[in-house]
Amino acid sequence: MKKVLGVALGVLTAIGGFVDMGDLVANAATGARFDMNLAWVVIVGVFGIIVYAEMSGRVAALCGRPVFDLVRERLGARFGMANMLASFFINFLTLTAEIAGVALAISLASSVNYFFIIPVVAVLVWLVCWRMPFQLMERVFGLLGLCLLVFAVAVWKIGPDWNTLFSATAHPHVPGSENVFTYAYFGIALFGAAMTPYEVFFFSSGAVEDGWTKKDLGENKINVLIGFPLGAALSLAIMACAHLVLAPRHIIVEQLSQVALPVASAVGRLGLAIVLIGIFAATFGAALETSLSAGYVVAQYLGWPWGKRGSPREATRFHVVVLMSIAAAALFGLTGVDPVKVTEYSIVLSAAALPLTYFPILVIANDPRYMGPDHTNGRFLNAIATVYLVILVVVAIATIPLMIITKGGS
């Protein structure tokens, strides 16, 4: 039973990373606008995050230290500083959108203006980060996030022609109403969402929080091989729902409420209630991840005590960073900024910063001084990781020009 519950770390990371506020809207918007022609990006992204998350979990288990804690030591203070600043900025944008996303989910169920709910959500996120034990937190919100499986039920209830659906997924092309630049831009957005840096910060730090050691390497593999593919499957189900229900009606997804329309149409009120619980859990889980990741990034770089393993008094500065990040994100959300746009920009910008996160992981996972002679990467894994690193560099180079050319995908 302990091993089964241990998978919750991977589930929470997958739900919060693959299916958070931005992904809910981005996958639905992509399905409505491009049909299933960008589904392949989600598949490529999930293999990439599996490779790098496995390495980061292995590093954490063998060293007893998360990846970011080792970046400064192995690659120097300047590289670590650049990594920290870029990661913290992108993480802050994501945290803003997640808090607003939780408020929007509650607003959909209560009809209360989400601006009034944002401060309440911020307080709840802080209380959970401050008081709830790490393992309980990951299990509660990770498992509640599985309510999003109702999207898969909705696809089944709609009863599509499965051969046509799989054929559309397997034979992607640029739709006639789009151009190659918008196609590439949305592809980068989906790829950045699949390999968001905070996933790795949270996953490796969570492994240390859970006390992983060498004997937990098997659990590490189970987590990444179950949790992340589950997140990708949910993303594809959301995309398919939008393709089947919204695209034929020429509905463009611009709000969180539109994401739930296919489920409400196919499953009814019960399905709508379940999907709202799932959206709340996924966005709240992502808010917890990004809140803690803000503290992880700063505290680990500066060498402060960090984490939820001890009392808040033992890691005061870490908890102060978490609190201030939540407060700042809530205030930013209250300015009226569009949370959907904030998240879309955060995942696109994260794509530009991906090499800063994943290059150090590859370096450390090949260093026997940290990993020992028997647990460094093998040739096959290194070949795959290197191919993905090249892809990440190409994506990083292309991101900003595509954002300018397409005016943010519009």
The other form holds:
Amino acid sequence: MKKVLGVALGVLTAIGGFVDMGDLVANAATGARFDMNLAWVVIVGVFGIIVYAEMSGRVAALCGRPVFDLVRERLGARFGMANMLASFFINFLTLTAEIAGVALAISLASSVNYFFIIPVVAVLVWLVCWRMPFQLMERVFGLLGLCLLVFAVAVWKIGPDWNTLFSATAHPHVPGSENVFTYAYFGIALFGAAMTPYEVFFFSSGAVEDGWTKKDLGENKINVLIGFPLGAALSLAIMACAHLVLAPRHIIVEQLSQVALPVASAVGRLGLAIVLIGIFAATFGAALETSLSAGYVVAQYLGWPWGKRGSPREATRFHVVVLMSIAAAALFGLTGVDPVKVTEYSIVLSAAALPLTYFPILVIANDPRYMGPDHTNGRFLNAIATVYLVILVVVAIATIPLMIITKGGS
Amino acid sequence: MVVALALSACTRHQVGPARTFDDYERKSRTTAEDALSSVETVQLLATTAAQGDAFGPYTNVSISEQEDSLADVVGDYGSIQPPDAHADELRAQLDALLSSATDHVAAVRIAARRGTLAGLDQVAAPLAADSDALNAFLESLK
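Show the form predicted together with its partner chain, please, the one above being the form predicted on its own.
After this comes the whole thing, all chains and molecules, with the earlier chain placed first.
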């Protein structure tokens, strides 16, 4: 019974923790601008993250070491360095976006200017990273993130013509008012949001922090195979809300407040309160994950002690990197950058760096020296993973040119 | 270079020069679309708040954000040099629409901050005409 409860809790945490600032913005922006014509990208993206998150969880459970720890050892110092620098920069942008997202959610509930809230959020994020046990931290914010299910309630309350909605989702096309380049650019943004690299760093490092072993491989599969698709369904509900409420009014999503507007309009005050709690939890949880990921990436590459298993004194340099990353992200947020733009660029640049994250996972998951003879990838999984790797490379090559051609999707 | 580009791109509303009428027309279209988005958002916020479906802080902050966004759009558009006399006409036409929308959005923000959420849809009623006018302007550019 205790085991079942643990698995259920893990799945719920995976659903609630799936959505972050990038998913909120990307899904609402594409729903408002492209209706459901890019919903297929969410589905493609979630299958990709399922394939690679399962692999990275398996690597961590069998080796007792996270993927990034093995990258330098298996692929060399230069590749590891390029990987570390790219991942750290994108992670930094994502952390800025998440901290700004938390501040915006509090601002929407309190009317206090979000610039005053950013430093408070930064201190709170650091305190939680410093003091709260890993599993408690993961579960509290993951479960609170389930408040975002109110988007699904909003879709139901709006009462769309379900046949039309499903048909629009199943028959995607480039809308007449858009060109193929902006369609591809927003598709890449959605793909980047679904397959954000920090999710994998955090997932595999978290598996080590949680002390996963071979016995936990089943739980790893269940979390990924059930939790992530349900998290993706939540992303689609956000997109559907924007499609049903914002698109007919020609509203372009440029503020986080607009993401919550369909819920207020359809569900009322209670719905609005719940969605703001959900946004707070999702962005705060992601701020914790990206803060820790900054420390994981640097400490694991440089071979420093890392993690929250021991006391901070045992991993001082790891905690210094976490602290400095939070401080730098908060300062960047305070310069007046547009948080939604930071989010958009972080997910698009994530897409450009995806092969750097996922290629090493595929290599290590096929290496019997790390995985043992019985737990390397099978042929079927390798075939799917290779197809995804090709997609990732194409996406990575196309990202920067598309960003220039579409002037950042404008 | 990518890092520098990415960081600099994260600021609000970058705008480049318009060297030809076509370019100016394209920027006018983008401006009208952005303004229409703000106008429609404020209308929806006002209706939602008037029905008791949104609380004060959310309504105030959201309307202020749209007002700021509209002000940025107006400021950016005003800074673009019209390349010829034809562009001057277009500018005069859109300026009038933006000015009207800005005034009406400000009126909604003032009423919301005074806490008169119940009658906010009445205050926002003139925005319907702004929305129609912006839509007609966009149609005329097609």
